[in-house]
Each structure stands twice: as structure tokens, then as C-alpha cells.
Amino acid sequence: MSQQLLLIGGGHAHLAVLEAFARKPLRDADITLVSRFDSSFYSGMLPGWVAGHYRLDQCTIPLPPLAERARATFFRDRVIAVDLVERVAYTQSGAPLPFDVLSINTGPEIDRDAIRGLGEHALSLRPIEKFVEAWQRLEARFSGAPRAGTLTVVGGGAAGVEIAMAIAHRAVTSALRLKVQLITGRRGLLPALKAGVRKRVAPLLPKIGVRVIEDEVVAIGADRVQLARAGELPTDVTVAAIGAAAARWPRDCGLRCDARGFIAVNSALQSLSHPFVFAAGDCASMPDHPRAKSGVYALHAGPMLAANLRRALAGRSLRRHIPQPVALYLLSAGARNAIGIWGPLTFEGERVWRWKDRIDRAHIARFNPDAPR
């Protein structure tokens, strides 16, 4: 009887897993991929798409064809619970999905309770697929509008900065009638990055049309945000870019998680509590080798995850995966301009953008050979 491998989520690592199984099919194992979306939007191209540099079909990877090439069955559904004793996952529609080995690579969520009113009145960057749908509605609402609206981005990290610059660029290069303000939080602009990056970004923001406010948002309403020090600010749209949060169901089902709720794994990407469970990407945490939440690490983990899933199904010993200590970051800066970060080094310009563009397009082409160029 064939063993059952269940892949939950269509994240970066699972794309590489499916690619590996397409090249070399699994023996005596049936693969099921379940994802709440039928395509994977590449997060690295989101600012470029919002800024108008790409079409939607240039940034997405359809999951059913990728699953078919890997001889996997695709289910579009959302997993809401897992029984680790019976080894069955349950979806929102009620479908039971049995497994012998489970791999989890779901994207990050946003803590809807982090700020009062966020869940009711803010548009979240995560999941990206939901943001993409909402952004298309916003474009229709404010394109050629009789008056300019105010869009407020909450969060001064890389995601908030990139999306604020992308929207501001789109506003000055199209009929989109939006003014953009960025509220960084008490830690200020790009607190997790080096001072050299902040020195490059800080002057770009007002130049591109982004008003920067260093204050803490304590509440979000339908038409205003409440700040800790500066009172209320009117807003027509609020976008929350406050960082990754963990889904609740992994902890609820009994998987060992870190203090923030992310699935704790060892260097083989294997759960510390349940050896038949694997996890990679933003949903996972490696206590012995902590790294920032970034798609870069998920992509690099994918081939090793595929190898260890193959080995686990065959009852063989697992291989170790140690994330690289330094990762390359390329931040979009609105126009066809980007800022590169490699350890302590920073660099920017149109050439950096072209470099990023080549990397991003190659990523899409790797998993979606039919994507338009």
C-alpha cells in the first residue's frame, strides 16, 4: 500500500519540493498538495506589480500544473486542524486528508489583534493573494477619482517601506489619486536593517511622495488612525504591514512551537515534537539557527526539504540543513530602482533593479515555464 505524503501550503519551499518530485518521482507514495489558493503570488514581485512594472500573470505560479508535473493531487482548501494521533488533516470544507508524512509550508499571517480595529478596518499584506484582490478594487476606486484619497501604511519594516514607495510611484505615474503616509511605529524606519540602509531609504521616501510619521498606532478606525502621541490622522485606506504572525492551528494540534507560535524544527526541518512532521519557511522556526522571516531562506530550504521527505518516506536517515548566515536582500524603491543589502554592504540604483528583475523573472520561469516574459 502506498504511503501518503501531505503538503500543506503552496509556499516557496513546497514549490521546490514539487519541482524535485517532478524531476525524480517518488516511489510507492501518493502526494497531495492542499492550498487555500490555486496560485502562488511571488512576494518579491509584489511591490513591482503595485508600482506598475509587471502584469499580474508575470508574478504568479499556478499550483495545479506544478502539482500535476510532480504527480500530486491538488486540493484548493484551507487546513484548519490536524489530528497528529490519527494522522489526518481537516479542511475548512470538512474534507479529511490522511497522511503518513506531513510537510507544512504555509505563508505568514498577520496578528489581527495586534492593534485595536486592525481586523475590521485595515487591509493586510498577508495573505498576498487576498491583498492582490483588494488592491485591484482600490485601483478601480481611486483611478481618476475627483479628489485624492489618503492611504496609510502601518509598519516601518521592509514590507511597509516597499509597498508605500510602490503605491506612491504608481500615484505619480498613473491616474491613481492617492496620497501616501507611512507610520513606522516607535522603533522608527527599518529597525531590523543596518544604518546604511536607513540612510539610503530615508531621503527617498519624501522625494517619491511618502510622508513618514514616527509614532505608534494604537487604534485603527474606518476613516482614521489613532496615534500614541500625535492624536488622530484621517485616512481613506489603511494597509497593515506589521510583520509575520503564526497560525494558531499548529500549536492547537499539539506541535511544539516557539514562543511566538511558529513550528519548532531541527536542522533536518523536522518537527521537534513529531518526527513525521516537517516544516519550512515563514511558518517554521529553527531554534538552533534563528533567522529572519524571509522568502530567501524558504527558497534555499526547499531542495533539502524535498530530499528529507523522500528519505523519511523510505525510512532513511535525514540530512542537515543549516541556513546561510547572510542573505542577499533587494528592496524595491518605487521606480525602477532598488537597494541591495549584503551583510554590512548596501548599494542602490537602476542596475540593482535590473539585477533584481532578472532574479525575479527567473524564479517565476523556473516554476511556471508558460509565464509571459
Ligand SMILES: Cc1cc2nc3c(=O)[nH]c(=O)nc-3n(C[C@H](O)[C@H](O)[C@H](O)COP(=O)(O)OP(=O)(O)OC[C@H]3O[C@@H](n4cnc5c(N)ncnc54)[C@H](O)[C@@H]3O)c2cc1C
The other form holds:
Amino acid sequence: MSQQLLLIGGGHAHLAVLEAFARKPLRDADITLVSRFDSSFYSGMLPGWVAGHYRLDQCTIPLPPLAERARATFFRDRVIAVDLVERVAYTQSGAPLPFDVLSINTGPEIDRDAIRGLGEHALSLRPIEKFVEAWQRLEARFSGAPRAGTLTVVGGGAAGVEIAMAIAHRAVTSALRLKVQLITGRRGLLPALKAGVRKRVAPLLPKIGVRVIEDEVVAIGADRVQLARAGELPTDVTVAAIGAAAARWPRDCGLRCDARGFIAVNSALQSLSHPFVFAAGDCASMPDHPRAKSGVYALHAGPMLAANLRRALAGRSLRRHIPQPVALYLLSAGARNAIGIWGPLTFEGERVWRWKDRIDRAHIARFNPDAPR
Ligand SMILES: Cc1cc2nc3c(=O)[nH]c(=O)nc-3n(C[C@H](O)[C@H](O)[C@H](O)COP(=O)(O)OP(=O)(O)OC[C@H]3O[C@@H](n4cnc5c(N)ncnc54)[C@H](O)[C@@H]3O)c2cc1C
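Right, and the form predicted in complex with this ligand of this protein, after the form predicted alone?
And the full complex, kicking off with our chain again.
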């Protein structure tokens, strides 16, 4: 009887796994891909889509055709639990998905309990597909509105900064009537990036129309946010960009996780507690080689993950994957302008934006050859 390989999540690493299996099919194994949505919206293009540089169909990767090319069965559902003894995953709709080998690439979640009121009153960047739907409704609500609304971005990390600049750019280049304020959090603007990046971004924000407030949000209400130091600020819409948190179910099902709840894996991307389980991307953490959460690392893990899933199914020894120490970051800055970060180097300009644009379009074309250019 053929073995069952279950892939949970249509994240960056699994896109590359499916690509590898399409090129060289897996023998004697049935593959199932289960993911929450039918298509993956590419996060790297989210700010560009919000800013108005791209159409929706230029930024999405439909999962069923990719699965079909890899001879995998696609199942749209959300995994909520895994029984690691019986080797069965359970989904929200109640479907049991048996497996011999399991691979998890479910990305990050947002911690809805991190700030009082966030779950009820804020629009979260994750899952991106839900944010995309919500943003379309907001655009309709504030386009040509009689009064300009205030949109508050909570979180001064890269995603918060990019999304704030994208919305501000959209507001000056279209009929969208929104004023944008960014509340950085206790650690200030772009705390995980080098001082050189902050030096470039800090003066850009007000120029584009983003008001920056260096304070911490302690509570979010329907029409105001409460700050740790400076009282309350009125808001019409609040967007939470507070960074990556781990889903609860991997820890609840007994997988060994790091202190923050991300699945602990070795350099073969294999669970430290369950050798038949693999994990890659933002949901995983490699204690021996810690790296920032980033789509670049998730994507680069894909080919090695595919090789090791093939080897695990065949009972062969696994290959090791040591992530590169430095990854290229390209932050889009509202207009057709981007800031590049490579280790200690930073660079900025329209040419950097064009470079990012080429990389992003090539990513989409790689996994969705039918996407409009
Ligand atoms: C605005 C923004 C801009 C960004 N720009 C960049 C950038 O330019 N470069 C960069 O490197 N990183 C960027 N990032 C970070 C990047 O998005 C993440 O690091 C990356 O998406 C992680 O990839 P992943 O493969 O781990 O998971 P994801 O790409 O998040 O994919 C996870 C998939 O799993 C599915 N899923 C989740 N839970 C379940 C479940 N329980 N059951 C079934 N399916 C599930 C999801 O629907 C999704 O399809 C950005 C993030 C944001 C928010």
C-alpha cells in the first residue's frame, strides 16, 4: 500500500516542495495538501497591492493547479489538531487526514491576546487573505467619503511600516480619504533592523503622510486606542501589525516547540520530538541556527524539505539544511521607491523598487505561470 504524505499549509516552503514533486514525481506515496484558502496571497506584494501598484490577480498563487501538477490532492480546510500517535490530522470541518509523514508550513499567526481589544476591534495582517478582503471593504468605505477617517497601524516593525506607507501613498494618489498614524510600540521604529535603515525610513514616513507616535498601545477600542504614556487617540480603523506568533495546536498536540511555541526542528527540518514530522518557514524554529522570520528563509528551505520528505518516505538518511546567515530585505516605501538591506548595507531608490518588482513578479510567475504580467 502506498504511504501518505500530508502537507499542512500552502506556505512558501510547500510551494517549492510541490514544484519539486511536479518536476520529479514521488513514487509509492499519495500526497495531500491541506490549506486554509484556495490561493496564497504573496505577502511581499501586499504593500504594493495596497499602494495601487498591482492588481489582486498579479499577487496570488492558486493552490489547486500547483497541487495537481505535483499529483497531490488539494483540500481547502484549516487543521486544528494532530494526533501524533494515530498519525491523523483533524480539520475544522471535522475531516480526518491520515499520514505516514507530515510536513507543516503554516506560517505565523497573530497573538490576539497581546493587546486588550485587539481581537474584537483591530484588523490583523494575518491571515493575509482575510486582510485582503477587509481592505477591499475599507477602500470602498473611505473612497470619496465626506470626511477623512483616521487609520492607525499598531506596530513599528517592517510589515507595519510598509503597510502604513502603502496606505498613505494610496490616500494621496486616489480618492481614498484616510489619514495614517503609526504607533511603533515600546521598542520604537524598526527595532529588528540596523540603525542605517531607521535613518532612511524615519524622515520618509512624515513626507509620505504617516504620523509616527513612539508609544505603546495598551488597549484597542472601537473608536480609540489607549497608549501607555500619551492617553488616548481617536481612530476609525486599527490595523494590527504586531509580529509573528505561534499557532497553539502544534504545542497542544505534543510537538516539541521553542519557548515562543514555534515547532523546534533540527537542520534536516525534522521535529526534535517526532522524526516523522517536518516543519519549515515561520511556524518552525531551528534552535541551533536561529534566523529571523522571513519569507526568504521559508522559500529557501523548500528544495531541502522536498528532498528530505522523499528520503523520509524511502527510509533513507536525511540531508542537512543550514540557512544562510544573511537574507536580502527589500522594503517598499509607498511610491515606486524601496529600501534594500543586505547585512550592514542599505540602499534606496526607484531602481531598488524595480529590482524588488522583478523579483516579486518572478516569484509569482514561478508558481503561477498563468498570472497576468
Ligand atoms: C505586509 C508584509 C510584508 C512582508 N514582506 C516580506 C518580504 O518582502 N520579504 C520577506 O522575506 N518576508 C516578508 N514578510 C514576511 C513573510 O510574509 C513571512 O515570513 C512568510 O509569509 C512566512 O512564510 P511561510 O511559508 O512560513 O508561511 P505563509 O506564507 O504565511 O503560509 C502559510 C500558509 O499556511 C496556511 N495555514 C495556516 N494555518 C493553517 C492551518 N492550521 N491549516 C491549514 N493551512 C494553514 C495559510 O493559509 C498559508 O497559506 C512580510 C509580511 C507581511 C505581513
